[in-house]
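First comes one chain, alone, set out as structure tokens in the form predicted alone.
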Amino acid sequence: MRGALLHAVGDDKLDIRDDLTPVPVGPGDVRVKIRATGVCHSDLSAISGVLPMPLPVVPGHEGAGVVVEAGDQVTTLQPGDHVIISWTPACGACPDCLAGQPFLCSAHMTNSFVTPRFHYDGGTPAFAMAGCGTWSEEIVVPWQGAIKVDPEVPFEAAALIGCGVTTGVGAVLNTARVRPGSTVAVVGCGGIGLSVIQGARLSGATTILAIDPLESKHAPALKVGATHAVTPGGLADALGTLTGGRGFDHGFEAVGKSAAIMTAWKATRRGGDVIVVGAGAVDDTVPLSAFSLLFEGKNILSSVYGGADVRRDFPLLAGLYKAGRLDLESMISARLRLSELNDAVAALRGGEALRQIVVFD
């Protein structure tokens, strides 16, 4: 089968092949064909190494399709269901899912680490990026990595369900918990960025600031749901003119740089919350005085996959989505073929891009 993969950190351009193969279907797993599946930046993050994965490997995190195979002991998917993946599936039983936290649960991830999931070249193996490899046409994932989805869900707008909107809509609902009427900032506005910004819409908060160096993702801000919209050199000014001088009760940072969490930082009234939702890299520190942590009473969250339940999350925003609450379609700056994945990343790189999908035939 066709996929794309990653041999080395920094590689220019990924491995466009066709001789794929998934692992054979255990008794726990799925296979599901890939019908659309996204370009994350996270993807960019682990082919350019800040993400660390097992080499070689199949990037793709973002994807959702249908199931064509199940194993013995899978009971809730059989084949012709469609599913959006996850990256993070929850296995039930450890510490973390007991205390309804699933989200931060490793069991399934860590073996993505040490187990290959694909062979190409006559039997080399090759690992998936975060169990998943969603940029080829098939995958084999545990059962608890598929979650099966209303088949009248466009896969396009599944696919974007599977991270980006998960991620950003949910550090609104699950972590912030946004009320009606607050005020909220979002620093970056790329995929997940306007999904912070239509979780703030959702939530019911009467002023949502956008901010980007890049003005050209000033007017998609604003379609989904942001109020205003500024360059961080305007934040100064917004401050001043939207509260007062006071701050935001929210800032949300959506890049995943210690320069956007801090301009979330400034963003934010005393005593309000600060949420950290983009990956950063390991050797990116905030520069923060404990003076400041302790007198300014901000507090700092960390928002992984939204803090969602995604067997709660993904029909809820597939609902919210068919009720027309959910704007997925502006989200979609570009549709793609496999073949044109490099230049998908080139984009992606350029920072103009909001989300671009791969649509398999």
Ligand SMILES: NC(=O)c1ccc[n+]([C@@H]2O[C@H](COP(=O)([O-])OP(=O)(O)OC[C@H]3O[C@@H](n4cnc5c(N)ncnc54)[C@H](O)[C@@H]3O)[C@@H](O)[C@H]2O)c1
The other form holds:
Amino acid sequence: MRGALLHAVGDDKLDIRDDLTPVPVGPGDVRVKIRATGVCHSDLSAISGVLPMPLPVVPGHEGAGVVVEAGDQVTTLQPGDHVIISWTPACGACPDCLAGQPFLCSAHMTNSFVTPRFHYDGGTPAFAMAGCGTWSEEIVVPWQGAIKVDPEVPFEAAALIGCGVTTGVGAVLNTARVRPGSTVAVVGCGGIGLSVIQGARLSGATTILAIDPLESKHAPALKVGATHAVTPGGLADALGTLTGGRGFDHGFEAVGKSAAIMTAWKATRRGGDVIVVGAGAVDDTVPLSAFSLLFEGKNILSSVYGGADVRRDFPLLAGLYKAGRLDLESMISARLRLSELNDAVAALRGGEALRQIVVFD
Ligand SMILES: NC(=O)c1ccc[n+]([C@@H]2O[C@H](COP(=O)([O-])OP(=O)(O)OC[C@H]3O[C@@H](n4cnc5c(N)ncnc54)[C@H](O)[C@@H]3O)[C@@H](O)[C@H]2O)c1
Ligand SMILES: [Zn+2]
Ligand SMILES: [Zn+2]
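Alternate state requested, the form predicted in complex with this ligand (shown: the form predicted alone):
Time for the whole complex; same chain goes first.
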């Protein structure tokens, strides 16, 4: 089958091959035929080395498709089911799962670093990003990594729910718990930031400021629910006119850089929440003084995978989409084929893309 393979960190181009095979289906696994997969910045971060991955690796973690085979011990899924792939399958038994934080479960994630999920070239093993590897035609994942979804939800929308939408909307609903009437600033307007904006709109925030250095990102941000949009240089003025200089109740960072976390920090009022959604590098340190950390009274919240329980939240988000409350169409800037993935990665690197979706026949 076809799929994209990264051989070395920093490689310019992915090796798009037609001789990949997924590993055999174990008793607790399902094999899924991928029908749509998104191009998230985390994929680019895996390719550039910001997010560590075992090599060679098939990138892709935001996907949806159809179950084609289920292992003997799988009771909740069967061939023909439409599913959304979860990049953090919750084991259900570790302390994080038992504490009600399945988004922190590292059981399968850890396993993905030591257990190859594909073979190519007649038997050479290859890993899968977060154990998923949705930039291929078929994947084998544990049953907890494939969440059944209403078949009326198009695969493209389902794929977006698999990472971007759950991460962004979940950061608002689950992590920050934004209340009606709140004021929200969102730093970064890619697929994640646009999803945060949609979550803020759904939560009844009355002022939603989108912040992105690329002015081309401002119109899509306003389209999905931002009430105002500025470049980072315009933040000081916006703080004055929109909050009387006080700052926003919530400042979301959806970029993955310490500089953007500092923008979110500056945007947030005393006592407000700074929510870190972007996935930054291990050596990118946030320059916050011990004095500020205490006396500005702000709370820094981490939001991994939108603080979601995907078994609850994927269907919830699919329902919001079906009810016309989530505008996923406006988040898709291009639809392409698997063979065009290198162009998609280049476009994401260039900064102009929103979400690009690879569709399969
Ligand atoms: N928390 C999670 O579980 C999770 C899940 C998925 C993705 N992510 C991370 O979220 C981040 C965003 O992902 P994406 O797919 O939306 O990326 P993207 O590349 O599509 O969008 C990033 C946006 O940030 C803007 N930007 C760059 N520098 C900026 C700055 N200094 N200030 C303000 N805006 C700036 C860019 O112009 C771009 O519009 C990435 O770090 C990604 O890895 C986190
Ligand atoms: Zn992602
Ligand atoms: Zn667990």
